[in-house]
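Presented as structure tokens, the chain that follows is alone, the form predicted alone.
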Amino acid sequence: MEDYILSIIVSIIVGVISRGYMMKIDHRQYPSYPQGFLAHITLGLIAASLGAVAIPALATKEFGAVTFLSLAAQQFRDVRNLERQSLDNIEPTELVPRGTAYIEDIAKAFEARNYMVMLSALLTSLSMNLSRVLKLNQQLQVVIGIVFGIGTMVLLKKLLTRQLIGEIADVKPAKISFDGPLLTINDVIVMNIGLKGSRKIYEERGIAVEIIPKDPSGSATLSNIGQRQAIQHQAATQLGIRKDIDEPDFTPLARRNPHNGNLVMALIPMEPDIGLLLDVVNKTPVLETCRRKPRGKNLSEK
């Protein structure tokens, strides 16, 4: 096993780098810093170690060590469950919740990224050991291993990158108006606002968008309640929201126009900025569990 120390060390380093490459702490603050960040880097180190030792274990006929890969898969599924549970626990503290679909999407992403680390380390180790069999010098072995590892990392990240709302729909500013107590956006009734004071705030500070799907698949995806909840959460998180507990009038609500499948949504942010709202909605991820690809044509085309 001593002959494989170099490939194991390089593979572990490449694997950890690949986990860091996928790590992103943004406005969602998940994973949180520093506890969550450290936890995920540590899991990445474990996954990289498992991928790094797989080839040397097979080469030295230590088949028992390879069984740890199957145990790792079970552990990573447990990680997914822990991520889901953690987000479920803090969901009641959100003024505008993420929704179960968004939580499931985040949990799946963290599980998949551990597999990405393992594959990056595994292919780094495989390429280095093949180079060793070909009797290339150690420096060249390291270079080949790093190139294969980084190539795997970049390819997997591209494959795991989600679509954005801006890729499946056009997002445009919309007009807020009232029909008596009914809040309407581009003539689509959204909800009943009974208090005159609340209606006045909407008229003075409210901003709204209309999300127009580009095709039937986009229309079906946007009709999913989980996807709409994700859009509402992203908008409220990025722009801030003029809302406190037990103020349902100011909760952003995305409504679907049943005639053409378009979505409309109004928001009362702390600082009204329609340009920023358009940008946020465009960059909201399309959730994997919400994607739809219907065979038939859109009802509006019939």
The other form holds:
Amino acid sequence: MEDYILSIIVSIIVGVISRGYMMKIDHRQYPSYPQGFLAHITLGLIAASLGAVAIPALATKEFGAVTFLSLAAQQFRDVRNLERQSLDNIEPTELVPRGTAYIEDIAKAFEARNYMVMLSALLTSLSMNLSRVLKLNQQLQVVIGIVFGIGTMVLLKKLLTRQLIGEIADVKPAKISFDGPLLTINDVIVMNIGLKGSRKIYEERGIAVEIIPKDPSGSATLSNIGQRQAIQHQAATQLGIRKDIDEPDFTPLARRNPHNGNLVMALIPMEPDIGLLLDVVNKTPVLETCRRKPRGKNLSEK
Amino acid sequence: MDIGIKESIVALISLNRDVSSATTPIFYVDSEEKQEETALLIAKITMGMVHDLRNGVYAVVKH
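Can you give me the structure for the form predicted together with the partner chain, which would complement the form predicted alone we have just seen?
To see the whole picture, the full complex is given below, headed by that same chain.
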């Protein structure tokens, strides 16, 4: 077993580093810093050890040990459940809810990240053990392991990074106006606001954006209610919303222009900064489950 | 669990006394200022939203 100790240690370290590498992205989507961070790093450590011991277990003919891998997959499916439940539980406490699609997306991302850790640890250990069999010296083994591990990490991160709204649509400032009690943004009716006081606040402090999809696929993706909810949530949490629970008038609503598929959304932030709103909407992730491709490769219209 | 009625009109605030309803409470008011004020008060109590029906009637709706 001593032959494998080095590869196990290096693989675990690479695995944990890869979890930390993906953790940066979490902050915006799911801000649970001190406790959530520790929980996920620890789970990452477990995933990394599983990936690290798989090859040595096989090499020493401990085939029983491989069944533990399936146990691990089960464990990480539970991670998804855990995340989903905890986000579902805090959902009623959000002024602007995340929506079930966004929650599902976050939960899925957490599960996928654990698999990513496991894979990068596995590849590190595989490459190190191969180089050991080829009788390379120990320093070289470590270097090869790290190179392969980091390579897998970077590649998987690239694969796992979601598209952003800015990539499928153009986001432009829009104009808020009132047609009697009807709030309209660039001539799309959004909602009926009865109170004059609320209308005044919209006129004074409201900012609005129009999201113009670049192609039919983008238009179909943006029509998804879960996707719109995610945009609303991001905008409201990042800019701070001037609203309390008894003021439904100021809930941001992303409405669709049925004629061309554009979305419009008005928001009353604590600080009206249209540049920031454009930035936030541009950087909202396109949810995996909401992505549509009505004119994919195999269904092209001639 | 949180259970309640949603997407329903909880009250009407009317300047027009001809408006009647069998199911929804109607508050008759004499001026637009009073209408605005009553609508706001009811909306705050019920956590509803005020909508203007443009015929002198405000509806408070829970969303």
